[in-house]
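Presented below, as structure tokens, is a lone chain in the form predicted alone.
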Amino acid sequence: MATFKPGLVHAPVTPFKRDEQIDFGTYAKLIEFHLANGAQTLAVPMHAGESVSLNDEERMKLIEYAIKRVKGRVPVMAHASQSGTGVAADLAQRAAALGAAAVVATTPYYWTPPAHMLLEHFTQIGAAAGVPFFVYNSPEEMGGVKITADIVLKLIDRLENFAGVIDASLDWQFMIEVVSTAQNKRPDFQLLTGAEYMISAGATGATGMIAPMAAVAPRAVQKLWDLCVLEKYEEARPVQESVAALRQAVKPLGVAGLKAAITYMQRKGGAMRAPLEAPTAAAKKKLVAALEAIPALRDEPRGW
């Protein structure tokens, strides 16, 4: 199978109207904004897109809409995570049929299966997808369930289309082990970082980055990416510090903070869907103060 290289991946939020229905008009504007500001791939709907608050049909509608809107300008990765293996496999198969260039899946929600069943979970999803398949390692979000280097190596043996790992654990020892062992078996195997800490990830061997913060500060994210691709890590340090400051400002409020930051930049992030809620006035005031203390945001685009 031909190597798929996602590169710099933007993960759009899912904007909702006040009645919690998907606001496709704003979604179209968000997609165009990401395409105009450096996205080499779009990943939809990731956790930043409130995927766990969407039913399966809504997820398919978002994936289909994004693919049709993009019109081949960049690849679209489809997020197919679910609690049940069969349900996730069905999502993966449907997403590939719609034209997704790749599929990504996390460990199961809620369940904490043993390693051999986690291997089976990913094997079935990847086989159903057919297209390049990535597993997403984020034990902090997923009840402590980890993807191990052993599971990665066994997936390589089982799946020709197993393309790589997206890691959000910030476990550099795991990332180094995965890169060194997996690429010995599959030279084109890829490691992507699921957070915008690209200096450390790039030095480890990461070849891609999923960057939700690109919705707020695409120029800083792009500059960080470009410098790290060239391995100019020392020059990238002040940019990395700005992007890290942005992440830390948004993180306490989660997706609500990300949407509020998008709105602060004079774009529309949209409403939240229950059980998430919009930030309180006090929380929003604290967020705005933190954003205004980041000088790099003054050079970022305002509005669409």
Given for the second form:
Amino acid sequence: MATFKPGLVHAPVTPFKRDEQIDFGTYAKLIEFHLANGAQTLAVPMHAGESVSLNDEERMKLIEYAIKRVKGRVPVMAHASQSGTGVAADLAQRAAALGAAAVVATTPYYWTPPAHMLLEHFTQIGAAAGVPFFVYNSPEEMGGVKITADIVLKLIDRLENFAGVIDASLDWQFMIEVVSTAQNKRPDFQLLTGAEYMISAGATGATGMIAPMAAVAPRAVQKLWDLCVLEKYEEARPVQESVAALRQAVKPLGVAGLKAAITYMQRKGGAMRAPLEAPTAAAKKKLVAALEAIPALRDEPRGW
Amino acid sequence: MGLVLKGVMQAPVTPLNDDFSLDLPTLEKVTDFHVRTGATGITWPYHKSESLNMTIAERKAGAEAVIRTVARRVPVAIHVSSLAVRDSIELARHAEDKGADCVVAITPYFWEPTPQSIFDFFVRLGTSIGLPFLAYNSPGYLSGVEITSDLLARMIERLPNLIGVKEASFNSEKFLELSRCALAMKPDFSMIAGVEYLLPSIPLGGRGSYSSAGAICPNLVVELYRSCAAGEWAKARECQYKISRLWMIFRDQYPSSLKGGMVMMGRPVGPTRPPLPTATRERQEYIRTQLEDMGILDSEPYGW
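For comparison with the form predicted alone, would you give the structure of this protein in the form predicted in complex with the partner chain?
First the chain shown before, then all remaining chains and molecules of the complex.
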């Protein structure tokens, strides 16, 4: 299995029209924006892309659309998370057949399986994918279910195409344990931080970052990434603080906040799909005030 | 106030006789060992020192012994967290009276207090003493009860003697939210990691840490801080990976295994008080094999 290094991964939102249909015209613009602004890999559709609100056919259509649009300019990583192992494995296999360069899956939604069942879940999805396979650790979003370093080491034994962990726990104890033990066993093992907290991740040995905020502030994200690759952490800190401020501004509204922030930058995030709601006028006002208070946003591109 | 805490500070374990009574002469030995082997500060009695398994009278006796032993060579902080707020206040006043330099207190135990009641607690504590104090944040152990950046800003504004946070979330987002808030308000503020996760915290504005491994491998701990402060990241990773591996061994039922490991380093400190277990002979032997594997038996001091 050739090494796959996702590096700086942009994770586009999925824009919807008012009738909740996917707005492919805007999606194309978003993809071009990400490619023109530093994406080394595109991950579609992550939770920021409202993956769970798409049915399987829509998800496949979106992945296929992204792969065709990107035309090999960067690798496309397909997100295949589902509750059921078989359903997820099917998505993984179809995404790989469409040309996805890699597949990523979370712990299952809703269920809270013990370690040996998680291992089985991931083994089946990874085997079905065939391409480099990543697991996504996000206990806060997933009912407290954690991927442990032990599961990761067993996945290395079981799957030749097991490529790494995307970690959204941001937990130093897990990050260091997993990167130090897994790279010992598989030197090209990749640890990606699942949010834009690259300084701590980079220092501890992470090799990549998923950055949904790149749709809002691609220059700051790029600068953070570049400085962390050079291990210039002291220089990176003010940039890290700006990116963190952006994330905190958007966070109370979740994906709706991210889409509103994209629109604030004079691009288009599109409408939400139920059950997520458009932000209220008051919430939007608060978000705009928070964004106005981030000086770094003044250096970011407006419009497409 | 003037006191700035930095570097790797040590928290002596509490040595016990075979009948579980307090072994004050050995507490003095442990304390002196830490000061001689590079501790930049001493705090007693943390949870690692079985603080909650001691009576208030024992905690006072131990605090006096520690203050006397350190004899102003480095700053001494007394950890006053107790189940009852009144006990915490009493311990804080005692610490001040006996010549401590600083006090540390965690958010109140058990009750899952609201941000306002956490604020009220720290105001009550902070205004009952003239000493500087550290607030201790440990959401992982306290059902998610935590000091947020909004709360910290209010505390810093209200309490001039709040000089730092002992931050034990080990989480990039939580640490950075507190550090960027605090350092903007008070550049000398001491952000101190709960144990020696220096590699991910120093680049985020951390000034140092407490320590789990200092009684086992003080040289390694000092080298980790030195390499982080010097920006020698490859060296820092090498040290951090070893120390994190030790933390994985010590973390469960802390400090039972740590005390077991100290036996293997020729620094026995007796049993651990129930409900915590005492490390068995087999457990001690296992720890010895781990220390040997990491080269610690050859590179660290044996005995007192």
